[in-house]
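Take a look at this single chain, the form predicted on its own, given in structure tokens.
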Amino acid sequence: MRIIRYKKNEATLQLAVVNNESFVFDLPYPDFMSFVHDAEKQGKTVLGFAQEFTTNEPVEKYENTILTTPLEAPEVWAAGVTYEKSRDARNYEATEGKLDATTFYDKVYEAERPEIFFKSTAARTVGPGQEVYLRSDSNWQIPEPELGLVMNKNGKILGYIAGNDMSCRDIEGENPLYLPQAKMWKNSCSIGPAILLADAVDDPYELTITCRILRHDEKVFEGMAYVNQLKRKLDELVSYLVLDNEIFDGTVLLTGTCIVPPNEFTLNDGDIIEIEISEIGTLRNPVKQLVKKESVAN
């Protein structure tokens, strides 16, 4: 059972539940939290409330709709270094390809405490079929395909989705204090295509991820990953982003990658990124290069 949200017109979003034969049915509600608050103060869960709704009439096929981010995440925080194929890129990006070196990455993820950052705001984070852009700078940029918990303040996880944390290789690894601006600049985040209810997941380990790179109409990049890979749990990400921190309803948390383009690898203006996550669906994303400003004297 899957939450969406999709252009009923210009002017309007609408808030869905789609059920297994991907059917869509509208909800009476403005937003996904609206429709989580209304759940609990009807002392229901989230699933058997969303399913009470696919008794009703459905207006659409899931394919037919024009979808847009499923929430308005008022924060995106990311974990790194949560998968050993991550960890190595890490470690070739900040060694310039010494692969037997040992760095701080190798110590992130044999620690205790994960590597968490601040990754977006809803102003800076895009739905499927958006642009996600090339930042001006760098020259060595790659998507990074990654299972994204929904949560409220508490920190419950409330659903699952599909998010792009863009990412400049070679920014990161000059010097490990520059990844904020290797990870954050105007539509380097995007989630989607729906929010999977937790409810409905028996493991969400057991969830396959897929990340398909296309230019000129050619597949340039396949990869794909099981969630199962993941170092930590997901439970034990949540517990540290909420330690002694306010997070909010419908924070998402992405929690890393273990799918990762070749080294000699970075995406072209025009590319076309696929990120897919079984139960959840593909959020498919344009990529354009932004081009750099000059610099204006005061």
Contents of the next structure:
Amino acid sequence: MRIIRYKKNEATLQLAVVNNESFVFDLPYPDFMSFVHDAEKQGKTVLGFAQEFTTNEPVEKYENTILTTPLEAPEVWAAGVTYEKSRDARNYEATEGKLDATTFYDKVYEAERPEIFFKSTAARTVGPGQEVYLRSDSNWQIPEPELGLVMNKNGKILGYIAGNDMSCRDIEGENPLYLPQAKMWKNSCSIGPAILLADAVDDPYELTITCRILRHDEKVFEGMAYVNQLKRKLDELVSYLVLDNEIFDGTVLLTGTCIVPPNEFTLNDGDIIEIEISEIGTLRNPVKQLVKKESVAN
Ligand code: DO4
Ligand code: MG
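Okay, that is the form predicted on its own; can I get the form predicted together with ligand DO4 now?
And the full complex, kicking off with our chain again.
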């Protein structure tokens, strides 16, 4: 059971529930968190409450909707180096390919404390079909396909979402202190296409993630991973995020990447990125290259 927002008409974004047969049922709430709060007020589970609406007449099939972000996440946080694949890729970019070197990425992969960083705000986060941007001062940029956790302000996991932690490998590789610049700029984060309700998932570690990159209608990259390759537990990542911290209803935590395109690959203007997570759906975004201005002051 999934929650989406779709364009009802030019002026209206409609919250809706999608059942397992891909039928869409409108929800009379302005946003996901209002729906969750009303379920709680009535002493119902979010899944049980959502199911009640699926006895209505469906309004549409999922594939016919024009989707937008299923929620305005006030903040998006991200965990890093949570999969072996990410550790190896970070080592490669930080050491100019000397794979036998031991770095702080090895240390953080093994350490008790995970790497958690601030990734995005609602204004920088886009949804299905919207452009993600390539920053103008990087020549080595990739998507990072990640499982996202949608939480309430207490860190309770309400659902799962696909996320793209767009990243500049050259900027981070030059110096880890450049991480915020390697991770955060206009349209550098995408989430969607739906929130898979946590109560509807038996085992989130069984979810699979696939990433495809299309260039001029040709597939130039495809990679696949299992969430059970994650070094840490999802609850463990959440517990570090909320420790002595205030988060807000609808915060998203991306849980790290396990899919990295080959080292010689960089995204181009016009590429299409598809991130598919089983049971959640496919998050599809076109890529746009930002053009360098004459001076950073302009
Ligand atoms: O240390 C950099 C962040 C790595 C990351 O974003 C990831 O592993 O997904
Ligand atoms: Mg990442």
